[in-house]
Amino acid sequence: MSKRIPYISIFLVLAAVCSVLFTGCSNSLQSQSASRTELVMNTVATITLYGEQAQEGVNAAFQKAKDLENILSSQNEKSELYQVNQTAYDHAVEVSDTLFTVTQRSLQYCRETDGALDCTIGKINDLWGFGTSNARLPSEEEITPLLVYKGYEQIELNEENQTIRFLNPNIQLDFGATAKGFAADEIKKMLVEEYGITCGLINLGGNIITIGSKYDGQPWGIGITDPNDTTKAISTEYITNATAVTSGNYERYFIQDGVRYHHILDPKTGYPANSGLCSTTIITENSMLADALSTATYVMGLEKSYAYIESLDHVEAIFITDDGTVVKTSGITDDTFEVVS
């Protein structure tokens, strides 16, 4: 009989599907610190900040998320994104802001990557069923019926009407390697405008984005999971007012038959990437930029992705490879990254 492990506990997912560890702010500043952790966007959230509005920015903040996740869920049957996807091959949908951008821009960096990050496998991904109770391996012959070469061309988009279109009916949007990228970016545009934070920092499941530096101006301290155990960091890097974002096959993950199967999807075989690398993370001023290069990172394997980050301004990386072998990007150093607004 196949062995088979859930994907999901609460347990795990507070001790390890977070992709990197923190430090943060020091007990001085109490009275004027907000913290709270919650289950959103499919993940565990946990927003920390300081400041005299601080309550009131992680209400906004959990508000906003559940928010986005009505619009950019593709397992909501009440969000916008999951009612185009049942109907956006019939005809062209218009459908908000909110969606049209993160799926304009999504397929931007589909593009960019040509095709390791792709959007439109969500008919694949829901065979696998990662981040469900239903999560199984699929047979090739599910499969291949449903892999769509640069299924991410075949998406009209029409700005000046607002519209999303499907040119073939075995595609559909998911925004799992994006959407919470965007909502960090955004959560912090909020806080930063509407309540006048200056310190704080956002995890959105792995999903690291800084307000600043920490209450006394020294850096936040990131630590990288070591995938091979989850309680520890391998490397600490230091950055401010940016975002460092993991992808690893650690983090979503069933087991059959003595064979672990993760979530991270190469579009081109439909089955988890298997490239050499365990864990890609990607620190940089844009979550949303962030989210999709660890994950097409992750796919195109270390050789290409390397050369690829090297190409990128204001963009590194820290690789994990199968044998624990790390590697960074030339521009990792001892220094702090810092994105000076």
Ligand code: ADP
Contents of the next structure:
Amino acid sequence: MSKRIPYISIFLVLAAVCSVLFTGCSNSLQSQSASRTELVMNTVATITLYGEQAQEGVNAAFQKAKDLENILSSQNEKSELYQVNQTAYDHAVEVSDTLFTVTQRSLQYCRETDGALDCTIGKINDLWGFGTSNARLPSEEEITPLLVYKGYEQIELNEENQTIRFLNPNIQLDFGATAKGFAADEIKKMLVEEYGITCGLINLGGNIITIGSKYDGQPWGIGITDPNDTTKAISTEYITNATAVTSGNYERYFIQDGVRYHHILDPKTGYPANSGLCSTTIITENSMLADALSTATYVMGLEKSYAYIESLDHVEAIFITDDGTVVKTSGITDDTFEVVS
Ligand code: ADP
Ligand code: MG
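Got the form predicted alone; any chance of the form predicted together with the named molecule too?
What follows is the whole complex; the chain from before opens it.
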């Protein structure tokens, strides 16, 4: 079992440190900075902020991430989601605003991607145990009974009562593919609205969102990890006030009998997606959308994903195929990807 800290995080931390060292404290933003790295939401998170309330902002950001983890984790027995997963079959369970919103939006992304994303594969995901000490190759006899075609259609949401009910006993919710993106958006919103932050970078295990441009007015450089050598960046993209989210087969995996079993599952088979891609990065404004699409496009494969991303406005992608070819959608140019709000 291996969990590597994505190169992207190291790159960004180093970039931030080098910039501070080499450009000097030329403006007031830069002289007031705070940064911290911590394990949260089952991943390594680094939050770096600039401005008067940088330190308070960093503290509040990690607190928010922990609060969201306590609602959305499918592994933590004390989380709200864990309880819902135990009780919601054939029984409408009233849930918090946050859990309802994340469920509603995640299921919407499942529909939009025609089930390449399916956040109801919790039971199959638990069988594999990626990211835990129980990671193992399950047998077909274990997987097959848990395969539910379009499981996301087997969930009944009642908006008025804010309840969730499972219509099939073999589904459980798992927001591994969307929760970090949701958290990144929520943290950014809080930092901007409540702490007046205009410059910063939030990295939740490769799920990156930036606030504004860098303190020197330049765009943030985001290194895309080379799947064949995770200590290197295969390309660098420049973004301002946007998000970049990567799903890769090098993030959580184990190798058995020479085969790499990774954590992005094809909901149709219950086995790791084997679509010819080994990494997908989505660049756009909304981090939850990017998180959902990075996982979904990984499952869909290059051809289908390329057409799908091209059909969406203000969404771009960088795909890396198993043979190492880097393919970028047409909106990825040498210019900065910028969201002007
Ligand atoms: P990471 O967690 O490394 O950022 P992803 O965003 O791609 O990677 O999410 C992968 C996680 O999402 C898995 O660990 C699992 O919990 C869940 N998952 C895996 N495959 C799917 C899928 N096809 N649809 C929905 N969720 C998935
Ligand atoms: Mg994802």
